[in-house]
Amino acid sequence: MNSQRLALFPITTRLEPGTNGEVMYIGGCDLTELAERYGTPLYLYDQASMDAAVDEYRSALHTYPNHSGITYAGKAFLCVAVAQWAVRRGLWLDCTGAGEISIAVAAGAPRGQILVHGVNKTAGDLRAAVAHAGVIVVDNLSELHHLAEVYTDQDDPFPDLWLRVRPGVAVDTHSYRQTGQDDSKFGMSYTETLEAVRLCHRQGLPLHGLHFHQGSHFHDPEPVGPAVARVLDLMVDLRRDSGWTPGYLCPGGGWGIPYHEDDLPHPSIEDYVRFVARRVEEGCEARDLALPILHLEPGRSLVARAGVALYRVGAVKQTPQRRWLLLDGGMADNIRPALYGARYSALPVADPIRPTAGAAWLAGPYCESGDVLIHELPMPDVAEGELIAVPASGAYHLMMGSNYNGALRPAVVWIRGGKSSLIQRREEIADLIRRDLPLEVE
């Protein structure tokens, strides 16, 4: 079972002889040495795994008989170094709000590779998007009216606009991650989309695409089929109503990955991409629609497997029914298990495939009973001070992190070709009070 868990780790993971048995290496780097150099908790990103995921998407998209592209969803994990990697790989950067836009700009991302999302963009978000983005995905009519006002006074280049549509179909995932249903807070209804296209034409706005998204971390592409069909039917009605058809179509992303050995084997990226591309191609042919440029929006499936969280065991406790391995990180850097019951696996860094000694509960140091990263996982005997590696930690951890209990956000290391580079420093105590202002107590 422990050897099966190795398949959850980055593609460069190897076991090499050490002084006391085998030791885990990723990208040619000894995890024990990385922990000593950078401390724990520590997040590692393996570039080779990220590159391989991009190549798999591009290979699958080659079957689509028109141009296609990939938009990296920055909400999964974004920092300057990751944005630089995405730009070099020719990916667009999906940024939500002025904060993520500023990271993309700091990384040198050109306007043509920045796409902006947001369900309730502020005036500041829209100013940043107009100044720096190539595409704005418009979520609602109110936002579109604001953009129309800006457009009339804008002499500089203006971003292309895509309209976000609610297809009325969600994918099979946790309710917190569903976005495509009729009652979702995201996107426009059928009638709102018709009105939005008319408004764009009246105002001369640069409308070029449609976008929809059904949810995140799903494993069966079948529900994407009805959503594609509904959006293509909408395109037929838009053509009849206003003479407009989109040059770009983005059916979102959200393809899942295996987090636990029970998730293996997992359907491939190729299965998902080819399913979506075929439905778009066949649906357009059946409706006599021009084939749009197809953009996919993966985030998790590009970086989740590439990321590993490295923790150190501080204490081992035995209660009447549970063995607790208490780690130096938890819900402050990975809220997903507490938020919606995400299920993970783990291995010791030293001698990782030694025999198990029963179930263990891996928990963090925070003052919450919900601060449990992994429930009832078969684990070997683990001593205080040992290092524990949690695979599939590259997405939606650090971006949703917090300073709960005064936690310091962990350092992040980039691994490439046997070398490690610090791409985010560990927070310091001074960072916790940097924004605070003293109050004169009377």
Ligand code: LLP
Contents of the next structure:
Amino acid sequence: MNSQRLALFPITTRLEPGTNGEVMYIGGCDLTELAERYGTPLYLYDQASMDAAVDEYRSALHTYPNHSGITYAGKAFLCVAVAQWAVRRGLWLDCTGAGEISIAVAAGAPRGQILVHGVNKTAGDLRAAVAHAGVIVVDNLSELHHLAEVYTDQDDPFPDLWLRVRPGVAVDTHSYRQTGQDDSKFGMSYTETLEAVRLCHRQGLPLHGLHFHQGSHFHDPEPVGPAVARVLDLMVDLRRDSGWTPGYLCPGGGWGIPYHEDDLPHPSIEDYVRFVARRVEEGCEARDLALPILHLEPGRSLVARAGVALYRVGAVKQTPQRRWLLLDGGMADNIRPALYGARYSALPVADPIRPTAGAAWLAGPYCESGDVLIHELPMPDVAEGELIAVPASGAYHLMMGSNYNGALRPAVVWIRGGKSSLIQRREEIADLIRRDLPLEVE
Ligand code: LLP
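Given the form predicted alone above, what does the protein look like in the form predicted together with this ligand?
Then the entire complex follows, led off by the chain already shown.
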């Protein structure tokens, strides 16, 4: 069981002999030393795991007989260092709004590698997108009208526009993460898309692509089939209606990952990419459509496995019903269990392959009974002061983090070839009151 859990950790995870049994190493770094040097809770990112995921996407995309590309969905985890990594790897960066655009710009991302998303983008978001992006994915007709107002063909350069279509089919995932269904708040209907293309042509807007995204964290690519078919049918209608065929087609991201040993074995990135590429290729052939450039937009499947959260056990508490391991982090750095019922696993850093002593509940320090990171996980006897490592922590943890109960956002460390570098410092108390202004209280 415990050795299966190890398979959830970054690809460079090894057990090395320590003073009291084996100790977990990632990317050649001793996790005990990292916790001492940087403190806990601590987030680690293993570059080799991120690179391997990119390589797997790329080699599977080679089966597609036209050009292809990958956009990294920065909402999974974005900071300057990760944006630099993405740019160096030739990935485009999907930024939601002006805030994420400014992180990409601070990392030196060129216009050609910034793509902007957002449902209900503000005027400020659109200004930042026009100033810095290579592509804006237009969510709705109001946004398109706004862009038409600011567009003049003297403006050079102006981002390419892609239209986000609602394909009417969602993937199988938690309802909070479904986006492709007809009543979703995201994207445009079939008829709205026809209207949007006409508007682009009337105004001479630089329209180049179609986009859809059916939801996040799915394990079965089957529902991508009917969505591709629906969007290719739309392309046939668009060709007839306006003589336009998109040069780019992006079927979004959303491929899932294993979080718990019960999720293993998990179908591979390669299976998913080949499935999508084949559907697009065959669908275009059947409709006599020119093959578009295929862009995929993964977030989680590029970074989640690379990330590990390290916590220290402050106290062990036994109630008649259960054994509690009380950690120094919880829902402020990982809201996913509380928000989606997400199921995680964990191992002690020292001597991780110990026999289990029954189920444990791993809870955070915050004033909420729902602040439980892991429910009912077989765990060995764990003593106060021990380190616990939670795998698959690289996506949608810190980006959804909070300062609840005055929590300080954890430090983030990049790991490569036996070296660690701090890429985000731990928040300090001063950060908590940085935005506050005193009031003359009468
Ligand atoms: N493209 C678009 C337009 C998206 O909205 C998303 C995710 C992605 C790509 C990337 O999806 P991924 O490959 O990372 O699954 N907070 C949730 C996930 C929300 C996903 C939001 N959009 C979670 O923690 O599971």
